[in-house]
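As structure tokens, one chain now follows by itself in the form predicted alone.
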Amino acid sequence: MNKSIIIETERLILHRLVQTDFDNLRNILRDEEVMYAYEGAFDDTEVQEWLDRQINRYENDGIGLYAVTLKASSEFIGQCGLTMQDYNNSKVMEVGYLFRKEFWHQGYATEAAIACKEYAFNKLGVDKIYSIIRNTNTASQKVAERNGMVMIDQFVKHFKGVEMPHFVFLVKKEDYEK
């Protein structure tokens, strides 16, 4: 698997995760504060499973969460991308994002999420993009709103034995193009 660039923005490069990204990914997924919406930090086995899941998604779905690096320095600051998620008894395309906390509140998540939405609409030809966000994750909800999304629903996910209320955000291509 190569690190070919999938998306490029003014400040960011998004490329496929590869095994050599493990340590960078671990820095995010093992951070309790970053992972609060997942009921806590992952251990190394869970980090590897997360990485393997992305690599499998690239092969099977043609999409997944991508490494986000700063264009100016190539520093790995987070991940953002498109995945297929279960919602309302079907699979929907979701834009998701997760960044190192020292890069929060600098517009990187919004920049990456908008670029992923545009990629989905313009390159993949989809007509709807979702973001499914835990109800307590107000920062990610604000990113979804800045990405032109509106909350349309809520439901409960079960993860690590915990019931987690989630909000469903949506943007349609027809609304984006207006």
Ligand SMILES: CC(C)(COP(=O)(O)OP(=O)(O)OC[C@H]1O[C@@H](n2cnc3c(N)ncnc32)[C@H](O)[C@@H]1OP(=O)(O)O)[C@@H](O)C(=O)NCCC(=O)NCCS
Contents of the next structure:
Amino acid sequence: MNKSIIIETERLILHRLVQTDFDNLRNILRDEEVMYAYEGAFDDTEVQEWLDRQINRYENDGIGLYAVTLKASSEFIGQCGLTMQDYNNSKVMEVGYLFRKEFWHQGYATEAAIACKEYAFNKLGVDKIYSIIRNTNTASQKVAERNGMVMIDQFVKHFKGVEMPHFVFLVKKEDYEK
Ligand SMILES: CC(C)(COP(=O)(O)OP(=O)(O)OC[C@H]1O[C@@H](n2cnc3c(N)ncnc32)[C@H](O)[C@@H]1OP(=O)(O)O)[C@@H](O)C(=O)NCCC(=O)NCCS
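Since the structure above is the form predicted alone, I would like to see how the form predicted together with the named molecule looks, so please show that one next.
Everything in the complex follows now, all chains and molecules, and the chain you saw is the first one.
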């Protein structure tokens, strides 16, 4: 299995998820509070589907959500990465993040999200990066703002039978370079 390092920051390493990350993923994805934006915790089948989806994304899109580990201890603290999402009848590249609660409020999500944005601009040649965030998810919106993004639009997503208004955040390479 290819546990290749994709991105390294001052405190973090982002690597591709592999099957042996299942238990770590399970820890995050079955936490009701972390999974609030997804309308609740996942069961084991949904965790495996989530992992399979990332592995398929690496193969098909060359990107996906990555495991985020601490450089200092190798501890798995969350996920952050790049995925293709539907917006305005086309596919856009999104930076997304989910972290274990014990590691919130230490700037890790922002550090990982900025690194993913820079990877997309500098290594993948993309000129726009989005984050599509539930209207009530203030913590995530603050990460987007710290990542240099501005809110440009909103729309309603239908998920698990619930109507969820979402805000669309965007940062353009030309603005990031200024
Ligand atoms: C979204 C989520 C990742 C944000 O986590 P977070 O801990 O708030 O974000 P950061 O890691 O960037 O931490 C920022 C906070 O750490 C503080 N901080 C401490 N040390 C810091 C440092 N060295 N650098 C930057 N910020 C630091 C900041 O002041 C900020 O404080 P605040 O939360 O009081 O504003 C987290 O809430 C989460 O996992 N939520 C569940 C999943 C989810 O909703 N994902 C998004 C779906 S769209």
